[in-house]
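Below, in structure tokens: the form predicted on its own, a single chain.
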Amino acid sequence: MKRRNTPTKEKVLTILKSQDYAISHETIADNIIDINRATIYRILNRFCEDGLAHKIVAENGKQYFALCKTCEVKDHHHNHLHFQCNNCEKVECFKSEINISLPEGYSVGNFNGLLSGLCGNCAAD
């Protein structure tokens, strides 16, 4: 579905494009002070519905959003692992696709795998 482009959507999209990793709704809202947090959340969820971004739910329930840089809308998938650093809290997407074998008759619609530990930068410190 074609959605109307608005200055608010452009601001949110610009912030997502500027990041190489997933960021939280709060981080986006902190960078766009003049826009209602609920509006930002609606925009992020529409980006996910439209295949522009995907959502990662951390162990504490906090949601992070990452721009889909390699997916095509017609072949949109997110069956990959995510990693959250316990120290700096950065959430990253791992590029490798995960294949899950399910019993006959089942099909996967979405996969949200999250690993946690120390990222390369924090582990080196």
Given for the second form:
Number of protein chains: 2
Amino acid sequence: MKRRNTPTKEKVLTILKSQDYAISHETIADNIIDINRATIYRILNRFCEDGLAHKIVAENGKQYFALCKTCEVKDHHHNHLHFQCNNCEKVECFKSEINISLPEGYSVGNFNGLLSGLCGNCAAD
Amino acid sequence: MKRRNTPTKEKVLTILKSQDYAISHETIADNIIDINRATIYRILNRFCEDGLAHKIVAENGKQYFALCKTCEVKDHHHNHLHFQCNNCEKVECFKSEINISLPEGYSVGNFNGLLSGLCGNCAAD
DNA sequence: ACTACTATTGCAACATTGTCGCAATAATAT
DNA sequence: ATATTATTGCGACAATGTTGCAATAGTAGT
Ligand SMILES: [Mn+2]
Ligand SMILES: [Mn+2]
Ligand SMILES: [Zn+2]
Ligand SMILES: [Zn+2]
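For comparison with the form predicted on its own, would you give the structure of this protein in the form predicted in complex with the DNA?
Every component of the complex follows; first up is the chain already shown.
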């Protein structure tokens, strides 16, 4: 499947680039009017397939997406933690990678690691 | 709030105890007939509040619940990883705890860590 | 036992999320 | 220009989890 360049895709990409946090479909929909929900999801999932972004599943079950900044294109993995603030609900990527060791015979696929609590801003009240 | 002992609660607890894996609402509903969905969720959430069980959010957004076996009642935390097999879909608790370090000013709440891939059984084909 | 209190349940309704099929549109290469 | 097909919009859908409210039932006190 060859990807095509479309205005919609570019808009979503621009929003992703403009954000310091991982964002949900909702945030994107708020920033672009008149783009279908299904389309946004399809674009985001394509970004993930292409190794351009990665997906974080929060504790409320919602999906958040962030651009891959420090990822190698080949051997694409995201064994870093994320943090979601219970107050401002922002989701951020942590830098530090964690060591993952699996039992014998297991094969690794993906890692979804999310801490929650209060972020620096919100903990300070 | 004082908890009460009810048949429903006992049934759910029995099922949780009988399972080696973390289970979803669906599994419980399959094993108990005639218990309302909302009730099951409420019971499970009460277990979590009471430190009897803990909740894992999978990559599909679904909630899984497992009894706390190695948890201290006080200082209740679950910084261990979980693994969900993409084939058999079972969710298991890993023993090894992971080290969590947060940036200055952040306060820890919960940790939800899930690996996915193929489990020992399914990888062997 | 009987009663009072209230935690728990069932039911219905609801919001939200994410996916899918299909026809229409538009990006790309020839 | 034209053909090919990736992408989009629309609608519908399934699934998940939560909530309000009235009915039920556990518990403690008498
Ligand atoms: Mn990340
Ligand atoms: Mn666990
Ligand atoms: Zn915050
Ligand atoms: Zn398996």
